[in-house]
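Just one chain is shown here, as structure tokens, and it is the form predicted alone.
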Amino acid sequence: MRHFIIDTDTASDDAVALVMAMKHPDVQIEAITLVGGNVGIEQGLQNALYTVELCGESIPVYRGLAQPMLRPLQMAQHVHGVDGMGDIGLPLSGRTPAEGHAVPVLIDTINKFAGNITLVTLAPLTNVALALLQDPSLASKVTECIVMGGIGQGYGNITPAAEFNIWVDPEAAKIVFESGIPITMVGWDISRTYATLNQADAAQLSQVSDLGKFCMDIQKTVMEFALERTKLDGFDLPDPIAMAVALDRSVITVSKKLYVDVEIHSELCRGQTVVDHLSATGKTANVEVVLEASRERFMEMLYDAVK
């Protein structure tokens, strides 16, 4: 069995992402950590908790830190909806998170499972960071780091230069990315390229099961936003794909271990994963790049997780 941590900012894809996780048969989820970035930290807390219910777990989930570390916190609730999951109605209130701080849980139980434990991050990096700038040692605890985040080749997705987990918290994300934590970087250029789904996708998994309909109605503003904005071929599944290469790292085709750093200082650049892809820097390679995957081994773990 292997154990996972799902650091996350609760919204529609990330909610594909944990049903992803929670459906597969060797992972035990020890905790889920909530942070401020798509919506904040009480509607994410309440779209976690949903998630989890509905799929019949019952997995701790537990307040972090709702803002970045030295900037205020910019949403992206005109791409998920007000309330961050497509805005279709759910009943998103009223549900309790367990006690305690996400900060303080990642230290715990990274130490507890030192050796194996994979962390999945799909947000900022705040609650990551605020943990190895508490306990450096954890770097070297966790078994891998699978981040959702930044670009490996091409554009962004919030501004020309980034995508918006780090551009969030670029500060937070330097912190983690220069940790020495083992990690590797699920860029957006690979769920655009690897992990669009059009109208008809949706249609097709949303007849699997009543689990796959609600996966797919809660793109909804999603879709919207991608079709008008991203100039997509339908909408994009960033955190699914990235928690696909956690749970069966074959979904990877190509990948490369890069040195990156990330831009904190420049406000135009903000947030920008600068890969050394020729070594021009001759620094020492510090995280594993993804740079293709496996769109049909995504789909068929989608599918897997919904039926």
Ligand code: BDR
Given for the second form:
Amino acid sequence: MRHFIIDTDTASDDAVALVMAMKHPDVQIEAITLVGGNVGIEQGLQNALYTVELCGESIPVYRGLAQPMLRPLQMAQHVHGVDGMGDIGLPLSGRTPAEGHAVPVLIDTINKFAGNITLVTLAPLTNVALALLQDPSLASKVTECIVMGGIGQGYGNITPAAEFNIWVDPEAAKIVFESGIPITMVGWDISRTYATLNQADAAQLSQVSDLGKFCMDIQKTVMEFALERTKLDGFDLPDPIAMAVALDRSVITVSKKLYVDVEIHSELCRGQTVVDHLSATGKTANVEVVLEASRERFMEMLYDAVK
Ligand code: BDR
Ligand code: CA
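I've shown you the form predicted alone. Could you give me the structure of the form predicted together with ligand BDR?
Every chain and every other molecule in the complex is listed next, the one we just looked at coming first.
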């Protein structure tokens, strides 16, 4: 059995990633930790608690940091909806998170399962950075840290240079990327290229089960945003493809260990993941960067999760 911790700013694509992990037979999720990101922390908690309950699970969901380390929180409700779950009228209130705070929970859980603990980050890296600052030894205890964030090759979704999760809290991302934790980075380019679903794909998945329908219904505002703004043939699922990598690395078809730094000073390039593809800096590679993935395998895993 593999042990997982999932750090999330639960909105529509995070919820699908949670479903994939909860439905995977070989994975035990020890904790779900929330951070401010797509939506405010209280809404994110409710969204995660609802999703856990829907899957019939009782995994503890912990409140973490509401704000980035140094900057005001900028959310993505224009993408995921005011409630983060597509504004389809789900009853997203009244559930109670577990007692305790995400940062000590990260520290204690990683220490407890040292050597067999996968950390999956689907959100700004605020909680993870603080845990690493408090206990730097965590970096060598985590088996792997799958990061949905940044861009391996190409352009961003929040600015031309940056992907949302890294852009929201670039200082936290820099701390995590420099910590020595074994990162596999699944950037936005990977979801845009290999995890995009069009209306027909969504309709088909909705027919598989109630859970399939839930996973697609909550993409309502993302679908509208994607068609209008990202000009994709459908909408992308960044957190689910990162979760697919965490669950089964065979979804990766090409990856490379490269040096990656995070831009924190520039206004224009805030949160850019600067990937040294040609070893121009001479610095030691610190991140396994996913460069290509299998859409077929990803779709298979999505279907397996909801069937
Ligand atoms: C990431 O940002 C959020 O909007 C999504 O949940 C995902 O984690 C994609 O850039
Ligand atoms: Ca997310």
